[in-house]
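Next comes just one chain, in structure tokens: the form predicted alone.
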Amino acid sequence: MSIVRKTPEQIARMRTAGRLAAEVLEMIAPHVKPGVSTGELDRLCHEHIVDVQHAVPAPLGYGGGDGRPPFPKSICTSINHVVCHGIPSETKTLKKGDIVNLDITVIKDGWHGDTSAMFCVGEVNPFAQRLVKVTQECLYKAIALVRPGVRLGEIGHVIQQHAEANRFSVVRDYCGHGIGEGFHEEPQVLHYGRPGTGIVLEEGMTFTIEPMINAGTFQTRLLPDGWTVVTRDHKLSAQWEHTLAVTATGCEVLTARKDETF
């Protein structure tokens, strides 16, 4: 599959989808607190996407046909040692001290906006807070590099360098991806790498950067449900994600929230 460069009109549609995805995270934030179930968070997000935004939650029914069932919920909720693709459940409730990633992907008029954010539930210990902060810094440092002429290896390198300088590790098994009319397109965006390697970015490319940073080893394990990915050593993991469009002089963060400036 080749990389699809988007026209200004297509990026405008992705901008709409990206704004809606960001709005879902802003809407759900006050509800992320001790005692709430991840199933309730999923329900609130689903209703907002469908009934308020008149859009489609991309994860619901995604996949399947590869020996695993389609994803059964509208968002991903990944708590503590869950790296990604955690499945919401009415029986899984957040407790004080948890860290949780909420991953939102909205389809509007056929175009995707994909983003995720970490939330600290009640009072969280300083180590977990630092993991969350450093992971967000990894994302922001990568975004700052995105412009035509930069190679993807440089983006992976800056993420890996910052994570490892803080004695954390970068997940190898899962990565960012191209996005547009398809949920997952080319290119793959690795969160580790070497300068001077990887494809050269060009204006009109759209993709996600979504570093998954672990407190312990980078190794992961897939649970029997076929979706939930956990750290192999059961230590904490954090992730932040944005959808970007490469512009003539840099990039536009299509999923920027109101509290973020780029």
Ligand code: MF3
Contents of the next structure:
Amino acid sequence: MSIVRKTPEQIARMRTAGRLAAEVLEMIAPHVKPGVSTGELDRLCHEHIVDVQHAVPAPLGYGGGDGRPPFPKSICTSINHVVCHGIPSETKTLKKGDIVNLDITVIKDGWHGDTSAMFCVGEVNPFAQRLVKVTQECLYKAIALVRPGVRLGEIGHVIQQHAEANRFSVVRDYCGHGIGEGFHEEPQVLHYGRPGTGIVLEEGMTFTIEPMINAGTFQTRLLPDGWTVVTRDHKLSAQWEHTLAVTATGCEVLTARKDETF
Ligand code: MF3
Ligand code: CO
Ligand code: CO
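Rather than the form predicted alone that you just supplied, could I have the structure of the form predicted in complex with the named molecule?
Once more the chain from above appears, this time first in line as the rest of the complex follows.
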């Protein structure tokens, strides 16, 4: 397999899918409050994607095989020490002080948009707030580097530098990915690395950057449900994600929200 570069027409379709994914995060934000269940957040997002956007929630029924079930819900909800791929549930209720990642992927006219954000539930302690902020800064510093000619190792390096300068660690077991008609395409986008390594970016490439940054060790464990990934030491983890297209001079953030500038 190889990296598929998209035409301007294809990127226009991804812009639509990306905007819809961003709009789901904007829609759900006011609902992320103490007392709400992640099952309820999933239901609200599912109904918005299907009934309002006339799009498809990509996680629902995704993956599986090798004894692992397909993902059973429409979004991922990852609370506190959950790194990624948390499964929404009626019995998982958000409480004051939680940090939670909501990861949204929509398919519109066959094209994917994938984005996630952290939410602080009620008042959150300063350490957790700092983890959330530094993780978003990691994503933004990486986005600022993206342009033709840059190698992916430089992207990973800037993320690792910023995380480790703040005494946090970078998850190694999961990474960003090419995206388009496929949910997970080549290349793999590592969130750690060295300048001078990795593939050279070219105009028309589309991929996600989605750093997972841990308060303690970078090691993870997969729960028996086959999906939920947690930190081995059960310390906090945070993640932010955008879908990008490489342009002639830089990049376009296809999943930018209204309050974001790049
Ligand atoms: N949205 C995740 C990503 O950023 C993938 C979720 S796969 C699922 O790549 F099956 F867990 F939904
Ligand atoms: Co992704
Ligand atoms: Co995602």
